[in-house]
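Only one chain is given next, in C-alpha cells, and it is the form predicted alone.
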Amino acid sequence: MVNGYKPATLDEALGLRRDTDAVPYAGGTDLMVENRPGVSYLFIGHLPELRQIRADESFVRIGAAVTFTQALESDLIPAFMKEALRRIAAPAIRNAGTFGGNIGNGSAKADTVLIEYVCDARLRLVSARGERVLPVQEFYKGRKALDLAEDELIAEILLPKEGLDNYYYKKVGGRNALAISRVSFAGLVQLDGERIRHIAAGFGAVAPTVLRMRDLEERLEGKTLAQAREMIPEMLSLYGERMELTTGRVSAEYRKSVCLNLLGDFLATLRTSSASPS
C-alpha cells in the first residue's frame, strides 16, 4: 500500500480522491495524535487553489487549506471569526491547523465551526464529478458524521461579507492556554435601529454538533432591544427545556448552566454598536 500522495494540482488530488481511499489532510494537527496503521494519506495543504482568501460580491471565501495564522493576518477575515481564531491552541498549532481540517474533523468543539454556524456560512465541496455548495448546518449530520462523499474534498468556506459586526463570543475551557472548549458560545445580531432584524445564538462543545435553535431565535426577531431584554427569563426557560447536552470532562448540568448564563449575558448586553466582550 502506498503510504501517501502529494498531488501537483487540485485536479490530480480529485482524481486520487476518486480512485483511492487515501485520507485527505492539510495541517495534520489531529492526525498527529492518531495511530492508524495501514492508512494512506492525501496531502493537499500545498495546493494554491485551497490556500487563498478572497472576496466576491457576497462572500469572503476561505480556502480549506488556509491556516488559522494566515487568516488572522488577513484584512478580509471578519473580526468575529478572528475572535475564535485567537483562542485556538498555541501559535504552532495555529500555524499548521486549517479551516478545512477543523470542519472535516467533525467535532462540535471546533472553534471555527461555531462561528460558521452562527454566520450561516456555506461550504463548497468539489469532486471529479463537479461541485456543490451547501449550508454548514446541513453538512453536519451528527458527531463525526458529515455530508461528504468519499470522492469529495472541502474546497472553500463562504462567510457572508455583511452583517457580522455586532457579535458576542465566549470560550470556556479548563485553562487559558491550549484550551479545548468545555463550552463555547457565539451570538450575532443585525438591527434596524433599535429593532432586531436577525439574531443567532450557537453553543459549541456541548452536543454532537453545534447547537442552534432557529425557531427560538425567531421569537426575538422584530422585537426592540428593550423588548428582547424583557424576554430573557422566557428565553432561558425555553432554551433550558430543549437542551440535551453531552457529558465529558464536566457534567451536562454544568454545561447547561454555563450555556444559559452566556445566552443571558448575550441578550442582556445587546447593543447597537459592535465589539465582543473579552
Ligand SMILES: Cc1cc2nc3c(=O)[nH]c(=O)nc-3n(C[C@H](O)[C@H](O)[C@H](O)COP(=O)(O)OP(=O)(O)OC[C@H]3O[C@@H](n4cnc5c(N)ncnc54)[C@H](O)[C@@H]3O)c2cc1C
Given for the second form:
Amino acid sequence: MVNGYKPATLDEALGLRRDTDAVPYAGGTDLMVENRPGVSYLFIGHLPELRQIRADESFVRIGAAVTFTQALESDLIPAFMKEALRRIAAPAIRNAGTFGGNIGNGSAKADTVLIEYVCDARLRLVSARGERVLPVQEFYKGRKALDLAEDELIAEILLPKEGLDNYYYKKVGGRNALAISRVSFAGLVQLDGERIRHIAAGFGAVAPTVLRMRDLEERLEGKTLAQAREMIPEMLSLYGERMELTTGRVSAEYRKSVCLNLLGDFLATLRTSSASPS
Ligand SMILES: Cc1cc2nc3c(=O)[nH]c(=O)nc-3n(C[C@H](O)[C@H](O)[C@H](O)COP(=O)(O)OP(=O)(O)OC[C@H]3O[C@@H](n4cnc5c(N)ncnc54)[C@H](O)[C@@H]3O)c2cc1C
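Having seen the form predicted alone, I'd like the form predicted together with the ligand now, please.
Below: every chain and molecule of the assembly, starting with the one above.
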C-alpha cells in the first residue's frame, strides 16, 4: 500500500482526493501527533496554489497552506489576525502550522478560527467537481465535525478587507507561548461616529465550536458607546444564562467567569479608534 502522495499540482491533489482515501496534510503539526497505522497521506503543503496570500476588491485571500510565520510577515494580513498569530505556540510550530490545518483539525481551540468567526470570514472549498464558498460558521457542525466532503480540500480563507481595525483580543492559556488556548476571546466593533453599526464577540476553546451569539450582539447594534456600557450588567447576565461550556482541565465555572470578564472588559473599553489592550 502507498503510504504517501506528493502531487505536483492542485488538480493532481484533487484527483487523488477523489480516487484514494489518503488524508491531506500540510504542516503535520496536528496530524503527526496522532498514531494512525495503515493510513496513507496526501501532502499539500508545497502546492503553490495553496501558498499564496492575495487581495481582491473585497477580501484578503489566504491560501490554506500558508504558514503562520508567512502570514505574520505579510503586509496583507490584518493586525487583528496577527494578534492571534503572534500568540500561537513557539516559532517551530508557527513555521510549519497552516491556516488550512488549523481549520481542518476541527478544534474550537484553533486560534485563527476564532478570528475568522468574529470577522465573518468565508472558506473556499475545492474538489474535482468544482468549488463552493461558505461562511466559516456553517463549516463547523460540532466538535471535529466539518462540512467537508471526502473529495474536498480547503483552498482559501476569505477575510473581509474592511472593518477589522477596531478589535479586541485576549488569549488566556496555562503556559504562555506554548499554551493551547484554555479560553480565548475576540471582539470586533464597527462604528458610525459614536454609534455601534456592527459588533461581534467570540469565545474560543470553551465549547464544541467557537461560540458566538448573534442575537445578543444585535441588541448592542444601533446603541451609542455610552448606552452599550450601561448595558454591560444585562449583557453579562444574558450571555451567562446561555453559556454551556465544556469542562476541560479547568472547570466550566472558572472558564465561564473568565469569558464573562473578557466580554465585560471588551464592552467597557469600546472606543472610537482601533486598539487591543492585550
Ligand atoms: C506544541 C504544539 C502547540 C500548538 N499550539 C497551538 C496554538 O497555540 N494555537 C493553535 O491554534 N494551534 C496550536 N497547535 C495546533 C496546530 O499547530 C495548528 O492547529 C496548526 O494550524 C495545524 O496546521 P498543520 O498544517 O500543521 O495541520 P496538519 O497537521 O497538516 O493537518 C491538521 C488537520 O487538518 C486537515 N487539513 C490540513 N490541511 C487541509 C486542507 N487544505 N483541506 C482539508 N483538510 C486539511 C488534516 O487532514 C488534519 O486533519 C499546536 C500544536 C502543537 C503540536
